[in-house]
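The chain below stands alone and is given as C-alpha cells, in the form predicted alone.
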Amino acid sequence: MPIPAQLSKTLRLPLIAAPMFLISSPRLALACCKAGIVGSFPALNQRSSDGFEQWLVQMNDELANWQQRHPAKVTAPYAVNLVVHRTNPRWQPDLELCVKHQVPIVITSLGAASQVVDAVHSYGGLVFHDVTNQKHARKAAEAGVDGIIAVSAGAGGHAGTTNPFVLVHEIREVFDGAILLAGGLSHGEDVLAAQALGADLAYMGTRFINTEESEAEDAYRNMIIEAVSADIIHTPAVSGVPASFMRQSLEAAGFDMQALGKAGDVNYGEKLKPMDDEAKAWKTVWSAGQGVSQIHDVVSVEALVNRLMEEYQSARSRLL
C-alpha cells in the first residue's frame, strides 16, 4: 500500500515522530514538520480542551507562515493523538476541535472508533490507529482507519511484545491500508528496513526525546544516553496498560522491581487533574524504548532529521 496521497509529496523521509506523553508539544512538532517529517503531540499534554485548542491554532498559524516564507522547502503535516477510551471524558470535545481546526492526521489509541474516522474524513484528514496485535488491527480495519501503527516489541510508551517481522505480516493479512512500524527504530537504515519489511512509514519516538526541542529534562536525556536495551522494563504497573520504562527511573522512584507484573488501574480521566498520581509518575518514571542503546547525544530536530536522511540514503545505496 503506498503512502496516502496527502503525505506522499510532503515528506523528506517516510517518518512520523511519535506523540509522547509529557514530552511532545508544538515546539517539537513544529520543528519536525519544518524539517520534513510528521510531528505530533497528545491532546492530553494540554490539561484542558481550551489549552488544546490554543495549540491547534498555534500549529496551523505557524506552519502556514513557515510555508509562506519557505515555499521551496518540504513541509510536513502534523498529527494529534486522541485517547479514545471510556475513561477519557475529553476525547469527544477534543475530536470536535480537531474537526474545527482540520487537524491533518489524528492518531487514535485504546479504541478504534468509526465516529472518529467519519469526523476526520469529513474534511479530508487521515486517521491512524496504534495496535499491538492482529485482533486490534482487525477492529481498526473495520472502523475504516487509513493507517495502522504496528507497535512491536522494543517500543517505548504503551508497547507490544510481538516481533516486528511477525506483527507487520499479521496486520497485512487483515488490512490493506498504510502500515506504520514502531519499536526500537533509531537510525535512517531502520526506516529503510521498515519499508523492506512491508511497512509504508516508520514511527519513531525515543530518538526524539533526545532533541533540543523536546520537553524532557536533562536528567531524562542523560539517562537515555547511559541506558542500554536491557535496562528497558515492560510493565503495566505505572499506567495500567503495559508500557516500557527505564529500569533506573523505576528504581529511583521506589518501585518494587519484583512486583512490576501487577497491573494498575486504567483511568485517562485522572490525567486531566493538575497533579494526578499518574502524571507525577511519568514525570519521574521515564519511558523509553530499546533504541536507547543507539542514542548517544542531544541534537536539534533539524540536525537529527538530516542525519537520518543521510543514513537512509546511504543504506539504499549499499543495497543497489
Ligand SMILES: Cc1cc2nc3c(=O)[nH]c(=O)nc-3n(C[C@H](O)[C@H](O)[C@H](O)COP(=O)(O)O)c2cc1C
Given for the second form:
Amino acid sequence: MPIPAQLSKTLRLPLIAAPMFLISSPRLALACCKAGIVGSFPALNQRSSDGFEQWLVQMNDELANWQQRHPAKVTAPYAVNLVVHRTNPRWQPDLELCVKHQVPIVITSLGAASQVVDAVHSYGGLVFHDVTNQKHARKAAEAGVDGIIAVSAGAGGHAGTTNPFVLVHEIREVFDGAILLAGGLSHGEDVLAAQALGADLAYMGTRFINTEESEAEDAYRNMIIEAVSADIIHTPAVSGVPASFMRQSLEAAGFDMQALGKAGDVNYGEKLKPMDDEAKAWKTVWSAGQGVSQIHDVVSVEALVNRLMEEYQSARSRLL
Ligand SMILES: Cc1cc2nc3c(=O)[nH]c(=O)nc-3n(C[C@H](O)[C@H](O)[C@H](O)COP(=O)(O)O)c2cc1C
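After the form predicted alone, can we look at the form predicted in complex with the ligand?
Once more the chain from above appears, this time first in line as the rest of the complex follows.
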C-alpha cells in the first residue's frame, strides 16, 4: 500500500513525530513540518478548546508563511491527536475545530469512529488510528480510517505488548490501507526496517522527547540519556491503562514497585484538570519507550531529521 497521495510528495522521510501528552506543542510540531516530517500534538495538551483552536490557527498561519518563504523546501503536513473516549468531553468540539481549520491528519486513540472519518474526509483530511492488536485494527478498518498505527511492544506511552513483526502482519491481514509502525524506533535504519516489514510510515515518539523543541524538562531528557531498555516498566498503575514509564522516575515518585500490576481508574476527561491525578502523574512519572537505550543526546529537530535521513540512506545503500 503506498503512502496516501496527500502525503507522498510532502515528506523528506516517511516519518511521523508522534503526539505526546505534555511534550508536544506547536513549537515541536512546526519544527518537524519545516524539517520535512509530519509533526503532531494531542488536542489535550491545551487546557481548553479555545486554546486548541489558537494552536490550529498558529500552525496553519506559520506553515503557510514558511511555505511562501521557502517554496523549494519540502514542508510536511501536521497531525492532531484526539482521544475518542466517553470520558473525554472535548473530543467532539475539538473534532469540529479540526474540520473548521482543516487539520491535514487526525490521529485517533481508543475509539475508531466513522463519525470522525466522515468529518475529516469531508475536507480531504486523513485519519490514522492507534491500535495494539488485530481486533482493534479490524474495527478501525471497518470505520474507514486511512491508516493504522501499529503500536508494538516497547513503545512509549500506552504501548502494546505484541512483537512488531507479528503485529504488522496481523494488521495487514485485515487492512489494505497505510500502516505506521511504532515502538522503539530511533534511527534512520529503523525507518527502512519498518518499510521492509510492510509498514508505509514510521512513527517515533520517545526519540523526539530529546529534541530542543520538546516541552520536556532537562531532568526528563537526562533520564532518557541514562536509561536502558530494561528500565522501561509497562504498568497500568499510573494511568489505569498499561503504559511505559522509566523505573527511575517511578521510584523517585515513591511508587511501590511491588504493586505496579494494579490498575487505577481510566478517565481521559481528568487530563483537563490543572492538578488532576493523571496530569500530575505524567508530569512526575516520565513515560518513555525501550528506544531510550539508543538516545544519547538532545539535538534540534532539524539536526535529528538530517541525521535520520543520512542513516536511512546509508542503510539503503548497504542493502542494495
Ligand atoms: C511521554 C509520552 C506521551 C504520550 N502521549 C500520547 C498521547 O497523548 N496521545 C497518543 O496518541 N499517544 C501518546 N504517546 C504515544 C506516542 O504517540 C507513540 O505511539 C509512541 O511514543 C511510539 O513509541 P516510541 O516512544 O517507542 O517511539 C505518548 C508517548 C510518550 C512517550
